[in-house]
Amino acid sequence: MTRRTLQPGIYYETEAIPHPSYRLVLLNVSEGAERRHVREALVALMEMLAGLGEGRLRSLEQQQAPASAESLAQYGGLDALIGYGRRLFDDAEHEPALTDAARPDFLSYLHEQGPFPALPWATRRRDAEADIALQLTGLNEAAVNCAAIEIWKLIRDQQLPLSVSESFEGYGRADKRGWLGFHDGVSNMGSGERLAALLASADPDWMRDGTYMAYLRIVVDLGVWEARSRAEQELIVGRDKLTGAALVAVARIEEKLVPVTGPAPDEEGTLAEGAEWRDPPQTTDVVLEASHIARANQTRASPAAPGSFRIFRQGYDFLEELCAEHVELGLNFVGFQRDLRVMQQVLHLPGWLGDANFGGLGDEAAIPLLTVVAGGFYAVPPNGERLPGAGLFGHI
């Protein structure tokens, strides 16, 4: 490709590392708003966020060095991505209608179908289905949080026909582990395969070379997890907890299941050998087949191949509540794919994750570990000079 068509905030290039701080800001259009006013409001928001990434704040336009350098240090590297949800296309929600553009076939409401067969709603559900999603990623928590407040201030100060409906935060970890204690993202696809998994077709035409975002805020029951032994945890995940190596066998010793890994590649081993060490092997062992990585990585075929069901994901942990009696924590699952059917197939098909909440121990496949507190699907059109997806609201 001669140009980058995907919006900033999707870190797919070779050696690209996702910014460690994350915030999702969801917006709804005000009742009765006209589409041209909505387009102008979104242009103003995206231009303001681009200015923040360059250290320019509306309220500090006259500041000089060294103060301007401090603002750049605060916000430099901020990435803002915009997506459009099913609600934007819903004429029952908007009078007058906001767009005449075709809605992608699988851009659907998650709340109407329920999340997924083995992944239920949490007792306390939050609404992550809005007209517009703004994903903010930055080098520190202050950058994304202050940027979110700048969105709120611009809407208020300029009386834009928008309102913040919900917001979710998250962060990446330098040790590349998640709340379960295991390495996260080990089986994410290599950089050479990512564009094939990401780039949407021209159906509809305004989505050509864009992508789709699936957002799930997943709560982890840490008490259930910590009650398991290390060996049980490794068998459920399908990896060695210390090294991240995929399990290659299960030994049965005195009626106990013992995880077995293969020999690690030596220091001069190739990247391919390292990837093979981390990828789940073909197996007929019912315990390994029930593990999370075996279910989620059943094929290493090209992401463009039919039935490959490959998703490029960027995960951000969160900690929401912590007290003596209760802890609420989990993962913001942010998946990007060329077709939303990929995500839905993975989480509906038996043998994949359609009949297992996370992973199992042989016939114990329904460990109640995960619930969904919020989720939604968004169309993320290709990058535009001022506003990706501007054509949704008519000609500029």
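Quick caveat: nothing in here was measured; it's all calculated off a predicted structure. Numbering follows the first chain given and starts at 1. Between two forms, the rigid core is defined as the largest C-alpha subset superposing within 1.5 Å. First, how it differs from the form predicted in complex with protoporphyrin IX containing FE.
- Once both forms are fitted on their core, a CA shift of 2 Å or more is seen for Val286 between the two forms.
- Core-superposed comparison between the two forms: the Cα of Lys256 travels 2 Å or more.
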Contents of the next structure:
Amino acid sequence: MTRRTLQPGIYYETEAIPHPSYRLVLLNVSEGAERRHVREALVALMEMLAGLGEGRLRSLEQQQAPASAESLAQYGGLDALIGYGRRLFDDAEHEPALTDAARPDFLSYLHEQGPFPALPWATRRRDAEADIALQLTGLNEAAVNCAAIEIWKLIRDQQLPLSVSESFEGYGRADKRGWLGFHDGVSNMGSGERLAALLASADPDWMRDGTYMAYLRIVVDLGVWEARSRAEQELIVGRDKLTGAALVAVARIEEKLVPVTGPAPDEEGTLAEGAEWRDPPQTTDVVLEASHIARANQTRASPAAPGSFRIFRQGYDFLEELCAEHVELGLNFVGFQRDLRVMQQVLHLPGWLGDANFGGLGDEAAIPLLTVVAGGFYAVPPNGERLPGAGLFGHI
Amino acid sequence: MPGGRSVQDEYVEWRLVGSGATIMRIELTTELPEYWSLLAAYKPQLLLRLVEEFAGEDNVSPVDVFGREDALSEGISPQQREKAFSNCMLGRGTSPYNDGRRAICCMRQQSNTLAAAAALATLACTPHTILDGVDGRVRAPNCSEATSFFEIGFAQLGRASDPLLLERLGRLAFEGRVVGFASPPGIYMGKIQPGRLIAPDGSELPEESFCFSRGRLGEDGEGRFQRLTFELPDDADFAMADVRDAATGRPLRYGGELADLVPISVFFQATEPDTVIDIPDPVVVEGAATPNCEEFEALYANFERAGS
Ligand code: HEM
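Could you switch over to the form predicted in complex with protoporphyrin IX containing FE, since the one displayed so far is the form predicted on its own?
Time for the whole complex; same chain goes first.
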């Protein structure tokens, strides 16, 4: 597969390194807006964002080099991706309806009473269900934050029939670890396999060769996590905390479960060592089978196999609040997949993450480690000339 | 599902009961045709009683189940009766008591047999070792590789069951374990994905909406049932048409949508590792095996034909 139909901002290609700064801007269409106007507004936004990536700012149109080079240094590499949420298809929210296009079956609202059986809502919630999602990824925090404000300004200045409903930020870490202290993103499929996991089918036809984005802003309770010993944490994750290596076995010593790790490859490590380090082992041990990495990926199947349920993960951590009494932090779980059914199956199926909050066997599976502050699913149509998914709003 | 039972090839079959587009009840079965064939041969009266129970009728005629008047007479041998039953109720048989019109009793799709499951398990449990041509690892085959050890079409990546069985059993075999069906061998259902089917107010459906039968709860707490009837209790203040799948926000339209929510289990038992020491030499595999597009295309064409 050589097609490059995916929008920028999904870093699936060989050697591609995800931009470290993340901001999700959610937009709702104003009441009574006409399709034609919505489409024109979105075209204007996407063109403005593309210009920013090339160092062109609306307010500094007259600027000459080297000032424009400074703008390029600030915004260069900015990637903007557009997705359409369940709300856009909701006729109860829009009079007149915004589209006649078919809604993909699994493009749905997250369930009000609890998004997934073992992953509940947080007590304090925010709303990530919107008509439109703009994912901004850039080389620094200023780039994505300023771009978000440029969106807000363009809407205001040109009175576009849109409003910003919410926005969420995140960042990547140079040490590639997350709040749990473990490496994250170690195993994310070989780059050659990723397109098979990503590319949507033509059902509905406007999504052919696009993809779907699942966004979950998940709060991690560090107190709960840190109450566990390193060995307990490793068994729950399925990896060694220091090296990130997948556990290969569990030793039972004096009734204690002791994680056994394969050797981490050094600089000259063989490919085989590298693969063993990265991939969860083909274990039959029940404890390892219940770990997060084994639950989240049950077969080493090609992502094209319908039962493999592979997700291309591109998460960004966040720190929301910090004071003496309270800290709120977690992960913007951003998963791209060819069908949102994949997410639903992974997070509902018993034995997968349907009966574990994060991972572990028996009582460990029920530890209240993760809660969802906000979440939304979005259809990400293939890259179009001016506006991906323009056809949703009728013929141009 | 368009195409009816002929495309229900994932070790579970179902029927919808209702009138017009209104669904009143969905019945799923994983009962093995082999078991029903034995009943037909040796316990025809019991079989008839079961058919009556599943159809909710009192006097089902043996003709409708065996295709002949004299099925229960002494002059008919068990083998003749079994054959008559198979012709009438299994495969392409036209009995209304197993094609969904009046009942569904046991599975009839050609792939949904104990023989097929046993053949798949036997081959999956035959140790294979992979020498990974890309990274040099010696390992058990993943399911994409394992399917290539089978004759084309025998095990299919496009099915939900085959890849999982192949890979998980292959790992046990790779560790040198002897694996066998746990007794009694069967294809079982025990639970339904929680949180998926919801009432109009968003709450979970009452538990009594799901009636598992034809089996028991295992000592390990896992259900080993072969029949599931999904029907709202009499006192429910909403109709089946109002039941939604939380993952799609849409009402149930097909039995396959319910089947998708029911994990299907086969139970095995295995010895300790290294019981078998004669593990064959590794097969060299270059790179990750990719799925066979022709396989998918052929299956899709088949599906379309069945649906038209
Ligand atoms: C705050 C929430 C979460 C945290 C902190 C977290 C953390 C981790 C860590 C540390 C790993 C091991 C490193 C790696 O293999 O990349 C991992 C792997 C993985 N996680 Fe999560 N995770 C979270 C939520 C989820 C959710 C909600 C899903 C699924 C919907 C998921 C799916 C996966 C998958 C598919 C893998 C790779 C398994 C493999 O193929 O080896 N994770 N996660």
